[in-house]
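Just one chain follows, in the form predicted on its own, and it is written as structure tokens.
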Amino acid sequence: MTKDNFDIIIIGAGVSGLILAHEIIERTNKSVLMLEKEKKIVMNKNLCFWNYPRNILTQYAENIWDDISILINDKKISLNSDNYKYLMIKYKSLKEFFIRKLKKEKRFKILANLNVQRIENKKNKISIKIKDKTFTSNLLFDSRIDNKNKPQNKLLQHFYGVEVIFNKKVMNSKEVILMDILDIKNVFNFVYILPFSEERALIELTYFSSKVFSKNDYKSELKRYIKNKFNKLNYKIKSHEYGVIPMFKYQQPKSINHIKIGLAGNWVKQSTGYSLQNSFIYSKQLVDCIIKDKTPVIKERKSSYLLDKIFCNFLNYNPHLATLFFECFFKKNNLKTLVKFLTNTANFFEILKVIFSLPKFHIIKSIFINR
């Protein structure tokens, strides 16, 4: 192997790229080059996931919550189970964990602060041009989003959150508030609260709509919420996070050796915005194909795709009914069923149970919306 020729190249040292690289190195004898445009970690966001199904990060979670709650018009729905927990790890911790492991392997190399200029695919050989260097491989996994393929007027999940430190103990550090639904009729939104201690928490405002707002709009709304919710207590803002997650699918390139991963590859679950568990599941599927010398493909469950479509159509065209939707969803199902449903591991009967718990007329109507 020359220093510029590798079996596999991965563009992007994000969550999906690192998990895929680790899976390849652990299970094959392939050489891997990872290319990252950033010089250092620019955002230390929080990555949350359920403890089911287990993955290599489960034991390294930095926060674990036993109690799961939803608030709808100040009425609490509590979801508890000895077997199902909600976990969090910092993006920085995840990145350092995988890079530390990968750098121990001679077959792995990472180059940062590099911007891909051109990609050529000739005779099943990938060539990547960066400045005065050319890197070649048989397979390319690419996490970059092609904005040319971005559809217009589609549903987005957009959020703005702040990590706050109060001057008094006000939080239940064992309870995560998955949703405090604000019940605004024209656009569905809720607040998400992750308590790290009795004084410190991430408080995040989330919207589901096709329009993204200005950061000042989020900030003023979140400030109003904290003031009302926590009785005008004094607090300091330690950090903030902002993001936009598509609730639709990106078109994929028709190539057997240039494969999109992560957000660009539709690894984010459309209906929830979660991606960490999918990164483990899909990375395993891709490496299974590599081991069998087959074209790497992901087998997405058709039932999951249909349910995501129904959910997104429902929220897009019935935002005024979103509160009713989530009230039925959380009240009529136990935590085990909900977690399996949210992680695409539910069986046929569990899926039916969830569907029948929802507002039936509007759910059926959402099936046939094809936009």
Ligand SMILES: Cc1cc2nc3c(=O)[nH]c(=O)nc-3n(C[C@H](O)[C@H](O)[C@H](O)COP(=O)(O)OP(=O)(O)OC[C@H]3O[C@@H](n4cnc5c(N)ncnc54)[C@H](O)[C@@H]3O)c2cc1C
The other form holds:
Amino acid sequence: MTKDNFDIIIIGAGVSGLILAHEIIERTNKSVLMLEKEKKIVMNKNLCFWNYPRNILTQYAENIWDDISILINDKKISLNSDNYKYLMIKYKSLKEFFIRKLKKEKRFKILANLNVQRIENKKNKISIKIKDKTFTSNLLFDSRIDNKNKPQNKLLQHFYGVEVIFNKKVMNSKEVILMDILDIKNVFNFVYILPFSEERALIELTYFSSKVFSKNDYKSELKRYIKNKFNKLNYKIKSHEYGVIPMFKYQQPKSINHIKIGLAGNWVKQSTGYSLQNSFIYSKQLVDCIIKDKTPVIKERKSSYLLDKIFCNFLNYNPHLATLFFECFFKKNNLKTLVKFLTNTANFFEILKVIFSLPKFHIIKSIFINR
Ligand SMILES: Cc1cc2nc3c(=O)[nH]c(=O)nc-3n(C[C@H](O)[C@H](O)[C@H](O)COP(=O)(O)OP(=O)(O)OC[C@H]3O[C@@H](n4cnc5c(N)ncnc54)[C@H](O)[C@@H]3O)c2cc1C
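And the form predicted together with the named molecule, for comparison with the form predicted on its own?
Below, the chain from earlier opens the complete complex, with every other chain and molecule after it.
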């Protein structure tokens, strides 16, 4: 059996693992081993993010949308600003970008097709045995989700989308529909439309609830929506994407050198299900600690956590009021305030402004519900 020692091991060459590895390699002289389960990319998802705050991917965005709209009972509210744009990069492009850059560095090694299962952590020394090899390090960042200890009956954001090509030009390719809020019964749900051209778009059905549905349920609902919305136009389905994102926090290992990252480390913004921007912010915080020789920890902004909690509680307990909520949210705030809220960069006054723009009685109730 051979033994390989590294300063840091990262499990998972996904969004969080790659962004963190890049931050470590760029700012420290540590050696990094990355272990990845898959041989190649399983799902090429569309990763969207705002152009604020800027990150290294901003300039490589594959799509940029100027107009940000929501639809409530077919009435549109649109926001636009010269400074705030919605961007998209494909998961595959993100991975290729970082892997190409990291591989140029001798201190970085990536091994794919290795499913990490057991980890030993004795006297703060991590060792991972796979096949005939043992990898050791002092610090482990781990993006595996612990499905065994997943809490039950917690709020989830679950979605199923299809990338369609219509036989006619029907889209405004400069406008993203963040939400077309549907007939709300007991579950908050909406359709997200991401046009890539005038004929091609991702059309995605999203629900906020504690139970996911069968794939056929999403498919038939989506088919019905497309038929009604696009006047029975013919279309071809090019690909699909599916996701279930926790809107709760996973328990974290009580260890100073085994640190969960990404979805597993609660890097996802609970109200939106987005984690790309946080991956940059949190990777920087972790590397700041490494440079100062401190235990790597993330400082979550309490104000953002509170707003997310209010948002999730409100939608969970008052799905019938979601239209009112979003009408207030989009009509009474400008795009700058919304983007700052959605990227956890709002200051105290901007947070108050968002809270005061929402239906007050239900918002106050949502503050005191413990999920
Ligand atoms: C369909 C979809 C669309 C999304 N769209 C957006 C978006 O537009 N914007 C946004 O900000 N967020 C989005 N998200 C949420 C989130 O940003 C992504 O899921 C992101 O990929 C999470 O990063 P991660 O590092 O936690 O997980 P991943 O990117 O999934 O990376 C985890 C990696 O770990 C590997 N791995 C797992 N288990 C093991 C093991 N045992 N051994 C070795 N390797 C292992 C996996 O193969 C994977 O490569 C989306 C999520 C989904 C599912």
